[in-house]
Every structure is written in C-alpha cells, then in structure tokens.
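The data below hold one chain only, encoded as structure tokens and taken in the form predicted on its own.
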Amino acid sequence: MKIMLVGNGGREHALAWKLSQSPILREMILAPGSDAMAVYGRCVAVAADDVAGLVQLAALEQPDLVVIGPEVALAAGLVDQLAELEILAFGPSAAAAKLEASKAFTKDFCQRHNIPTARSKTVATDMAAHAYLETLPGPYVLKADGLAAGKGVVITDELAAAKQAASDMLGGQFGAASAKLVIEEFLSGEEASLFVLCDGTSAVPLVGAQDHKRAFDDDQGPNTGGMGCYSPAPVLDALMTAKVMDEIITPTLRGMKQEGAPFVGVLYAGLMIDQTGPKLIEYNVRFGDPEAQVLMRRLQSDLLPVLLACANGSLADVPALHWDERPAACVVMATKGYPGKVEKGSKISGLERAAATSNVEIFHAGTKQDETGQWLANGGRVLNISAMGDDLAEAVNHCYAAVDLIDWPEGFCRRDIGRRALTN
C-alpha cells in the first residue's frame, strides 16, 4: 500500500515509525514529515495545516489512504475534501470533528444524548462569564471553545484569578479559539484518557493511558501539550473499559450517526473516574500527543490494515489487537519557556548514545538538523523519550537514563512521570 502521513511532530514520528513496519506498506508519503522522520519515507514540504496543499498533492500520489496526525486540518475539512476525489483517509469529517473543535458543541451533544459530564455553560462576555463563576465553587475551570493547541484551558482555585482569566481569554488570549468560553465545574477523581478506534459505527478500544498535562513536577505550572505519560492505566482496567464503552463511547457514536455525522477515526476521550463511574472531560479526534508514542510502543498488532479498516466500514471484520503486557512510558523535554515563547535552534547533543539505551525509541517533536548534521531544538517540546520496561518503574527508569545522556541545557523536563501510578 502507497499511504500519505500528515504531520510532522512526536505523535505523527511515533505512527510513521508503527506504520513503516507493515508488510503490506509499499510507499510513504510525508507531508511535510520532518529531518528525523524522512528515514520511513518521502518528505514533501506541504504544512499539516494547508488542506488546499494537502489535497493537490493526495491528488497527484493518489495514495491508498491518508492517515491524517492533526487536528486542525480534520476541522478544516480536509477528510471530506479527500472524499470528494474518492480518497480514502482515516479521521473524521469537519462534522465529526467538532466533538474537539468545539467544546461548547460536545457539552451540548452530551446533554442531547445523556452521556456523563461536567455542569457548564458557554459564555460570549465578561458579564455572562463572571456571574457563572461566582455560582460554582472553586475550583474554576476555564476552556477556549475551539481549537487552541491542548493550551486553551485554565483552572484556577481564586475567583478573582476566574475572572481575570475569562476577560483575557475572551479578549483574544488565544485568538478565535476563545471567543467563547465552556466554564465547568471542577471534577476531581483520576484522569485518565482512552483512544479508541470507529469506523462510525464500530469501535475497537486501544488501551489506557494517563498525560501530564502541567508543564512542571507536582502538576505545577501552567497546562501544557503534555509533558509524558505512560501506559496502562491502573484506573482503566478491563471493568472500567466495559464501563466507558458503554456509558459514553457507544453513545457518541449511536448519536453522531443519528444526527448525520458518523464518527470515523480515533475518538480519543479524556476521562475524569472517581467512585461514581467515569465522566467525559472533553474528546479529540485523533491521537493524543505524547500518548501515541506509548500506545504505538505497546501494539504488537500491524496498525496499517486497522487504519484502513476504519476508513473503508468494514473495522468489525478486523482480528482483536494484540498488545505487549509491558508498561511504556514517555517523557517529554521541551524548550525552557514553553508553554510561552520559545527560543528555536538551540543545540541537541548525545541523542544516538541516548536512543542506544535499553528499550529506548525517541521520536522527535519539534527538530531539525543544520548542514552538519547537528540537530537543534526547533518547536516547544522538542523530544520524546519513550521506553518499555517490565514494570512501570523501570520503563520510566529507562526514560530518565536516557534524557540524563541528552546534553541539551536549553531543554527541561518533569522528573514526575508515571507518579500517581508509582505511588498509589
């Protein structure tokens, strides 16, 4: 098979690196892939985010399936720009991916179709935001209704702070993304996110995974992209699956469909569990960044078929996934100042005696290499450093060995990953 991969961070280096393993993939097609990924294929310089490129070139490969990383080209309608040339691709239509486009949609599809999730309300002014703040108790929890680069959320436990927060987002902290605001109420429990995969009316749960979303140790500091994460999830266990499959999966999926927008990629939930049951915090429509560096670590199963069977319906005729038993971790470093502004070009050393760890794979988030070959940290998070181990402890142990081989001084990272599992 001849795909088309669209991306060109962690997460789309993770799924080219699962995929180039395949033995029925002939040819892949990266657009615009990176320094790092260009080892699994033909780069082609079109931004993730240039639906009109992006379909001129699907147009010329004429690839049996694009497998499309981020979300703002799904929103943008790419997957239904694809299917007018009658090109396959596995994501959703621009319909479809409004259960992340717009959080005001989902909570509103949730309350259509009764599927477990914090009380809010969808605020436009200064006015209408303060005085649903000073309703809810703290603490307060501010989300951007579109799309803001997993950065659109604020929780504070001050009203004051609530409020400053509102008027800053709905000012255009985050451009159009928040010119309106889903306020909720906090939910406290475990957080823990499952991916699953649908074909719009089949779906296949991967296994669980746990993110880090605050930039520093202790969930401190503002919310990130993500900052590492590990898999399995201890909460998410087979029950707890079941529990969410029923409760909240199938019903997305039974009222996409309903209202004319079947659902046809990864739904990837984010998840708060406590004694009650599971509760939705928000969905994306693809794979969750760092999350796919583990679960692809994890799969044993040829990820390419699956992709296609999600694509062309027929996902239910697919043999049950395989997975290692072994925990994967992944720890995220990143450039000193992100989430904020970042200094791009900075220099990477010791990234081949790192990756020569035991267990270890880096997959590259945000690099380029100069005419020398050096690589230089070109985004905000920069590098994932994934590793399996025989028990959680000693997948991250792998983690830290190798990020402690990595001379990068402009660079950081948490030293907390997989903590909560670790300690409970």
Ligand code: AMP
Given for the second form:
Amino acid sequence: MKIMLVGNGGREHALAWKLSQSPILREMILAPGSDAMAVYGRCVAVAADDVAGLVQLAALEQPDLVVIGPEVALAAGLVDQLAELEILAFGPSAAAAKLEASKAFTKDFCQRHNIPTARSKTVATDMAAHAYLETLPGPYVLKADGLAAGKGVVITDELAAAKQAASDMLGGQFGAASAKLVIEEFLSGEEASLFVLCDGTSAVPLVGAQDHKRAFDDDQGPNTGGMGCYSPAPVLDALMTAKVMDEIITPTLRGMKQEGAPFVGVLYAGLMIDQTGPKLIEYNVRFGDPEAQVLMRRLQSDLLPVLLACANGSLADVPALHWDERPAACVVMATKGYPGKVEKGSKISGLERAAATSNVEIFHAGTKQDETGQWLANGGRVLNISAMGDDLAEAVNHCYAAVDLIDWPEGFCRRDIGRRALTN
Ligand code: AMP
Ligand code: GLY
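Show the same protein again, this time as the form predicted together with the ligand rather than the form predicted on its own.
Whole complex next, starting from this chain.
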C-alpha cells in the first residue's frame, strides 16, 4: 500500500515509525514530515494545514490511504475534499470534526444524546457571560468555542478574573474562535484520556493514557500541549473503559450517524472520572500528542490495516488488537521558554547515544538537521523520549536515563512524569 501521512510533529513521527513496520506498506509520503521522519519515506514540503496543497498532492500521488495527524485540516474539510477524489482517508469529515472544532456544538450534542459532561452554558456577550458566572460557585471554567491550539481554556477561582477572561475572549483574544464561549461547572476527579478508533458505525477502544499538561514539575506553570505521558492510565481499567464506551462513546457514534455526520478516525475522549462515573471534558478528533507516542509503543498489532478499515467502514471485521502489557512512558523535551516564544536553532547532541539505551525510542517533535548532520531545535516541543518497562517506574527511569545522555543546554523537561500514578 501507498500511504500519505499528514503532519510533522512527534505524534506523526510515532505514527510513521509504527506504520513503517507494516508488512503491507509499500511507500510512505510525508506531508510535510521532517528531517527525522525522512527515513520512513518521501517528505514533500506541503504544510499540514494547507488543505488545497494536500488535496493537490493526494490527487497527484493517488495514495491508497491518507492518514491525518493534526486537527486543523480536518476541521477545514480535507477529508471531504479527498472523498470527492475517491481517496480514502483516516480522519473525520468537517461536519464530524466539529466535535473538536466547536465546543458549543459538542455541549449541545451531549445534551441531545444524554452524554455525561459538565453543566454549561454557551454565551456570546459579556452580559450573558457575567450573569451566568454569577450563578456558579467557582472555580470557573471558560472555553473558547473554536480551535485555539490548546490555549483556549481558562480556569480561575476568582469571579472577577473569570469575568475579565470572558470579556477578553469575547473581545477577540482568539479571533473568531472566541466569538462564543462555553462556561461550565468545574469537575473534580481523576483525568484520563481514552482513544477510540471509529469507522462511522463501529468502535474499537485503544488503551488509555494520562498526560501532564503543565509546563513544570508538580503541575506548576502554564498549560502546554503536553509535557509527557504514560499508558496505561490506572483509572481506566477494563470496567471503567466499558463504562466510557457505553455511556459516552457509543451514544456519540450513534448520535453523529443519526445527525448525518458519521465519525471516522480516532475519537480522543478527555475524561474526568470520580465515584459518580466518567464525564466527558472534551473531544478531540485526532490522536493526542504525546499520547500517540506511548500508544504506538504498546500496540503490537499492525496499525495500517486497522486505519484502512476505519476509512472503508470495515472495522467490525478487524481481529482484536494486541497490546504489550508493559507500561510505556514519554518525556517531552522542549526549548526553554515553551509554551511562550522560543529561540530556534540551538544545537542538540548525544541523540544517537540516547536512542541506543535500553528500550528507548526517540520521536522528533520539532528538530531539523543542518548540512553537517547536526540536529537543531526547531520549535517549542522538540523531542519525545519514550520507553517501555516492566512497570511504570522502570519505563520512566529508562526515559530519564536517555534524557541525561542528551546534551542540549537550551532545552528542559519535567522530571516528574508518571509520578502521579507512581505515588497513588
Ligand atoms: P480542554 O481543552 O477542554 O481539555 O481543557 C484543558 C484542561 O482544562 C483539561 O485537560 C482539564 O485539565 C481542564 N478542564 C477543562 N474543563 C474542566 C472542567 N469542567 N473541570 C475541571 N477541569 C477542566
Ligand atoms: N496532549 C494533549 C493533546 O494532544 O491535545
């Protein structure tokens, strides 16, 4: 098979690494891919959000399957346009991608289909926002309706700060994405993510994962795209996974189909779990980053036929997936300053040595190579150090042993990945 993989981050590196092991893969085109991903196929310089360019590339290359990593092109209708060319894609249509692209849509959808989630109200004016905030006990949770690159959520204990945040967002902080806000009740409990493959009708749950969103140790500092993660998520045991499937995922797939937007691709359910059961915090319509990295480490089955089955509606015929029982962990190394502005171009040494340590795979999230072969940092999140272990502590130790072999003074990482699960 010939596939085209869209994206250039650590998530896509991990997907490329896994897909490259498929016995049925003949050729991989990476759009745009990265210097580190070039070992898996041919990189073509088309940006992951350039829908017209991606459609043109697919029309030229005629891949048997397009696998799409990030959400922007999905929300902009890449899969719809590929369907017009009769090119199969692993990912949702624009209508189905609204589960991520509009939090207001998802909240209404949950209400229509009786899916447990935080109570909320969607507002479009300061007056409505302030009035609703005054009815809530706090902490206050405010979310931009549209895509805001993971930055569109504000949680604060102070009513005045919540009102100010509402006014800032409605005043255009995230452009059109914050023309509407979802204000919702604060949920407490244990957070975990479940990833579910879908073909529009059938669903196959993958394993769970837990992410560390804050930039610094002990969950301090600003929210980021994710500084590290581990799988499995202890709170998502078989029983809880079945409950999430029954109460959240199955009604979602049924509802999306009923509403004329069957969901194809990977549904990423962000969950809050307490003694009353699971509640949906949010949906994403793509793999998590860095969660995909640990999922790909643990998946033993061939990924390619499964993604193809999602795209062509035959997921029910796919044999059960096999997973490595051992936990996997992933530590993200980022350029100092992330998630704020960062300098690009600092030198990274010792990667070969680090990659050679026991059980370690290094996925590149934002690097490039200069003409001498020297690796350089090329963004905020730069490297994902992943490892497996007989238990989570061992997986994490392998990760940090590799981190310590990397010479990159301009980089940093959290030193407490997995600690939450280890101390429970
Ligand atoms: P989201 O982008 O919706 O996943 O929100 C980002 C993060 O904010 C989540 O991963 C949670 O840690 C937190 N969060 C979002 N909504 C709530 C809520 N209703 N109650 C408590 N925490 C929340
Ligand atoms: N790691 C969180 C995300 O991919 O959205």
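If you superpose the two forms and keep the largest set of C-alpha atoms that fall within 1.5 Å, you have the rigid core. Please read these numbers as outputs of a predicted model, since none were measured by experiment. Residue numbers count along the first chain shown, from 1.
With a cut-off of 2 Å and the rigid core superposed, L239 has a Cα displacement that falls short of the cut-off between these two forms.
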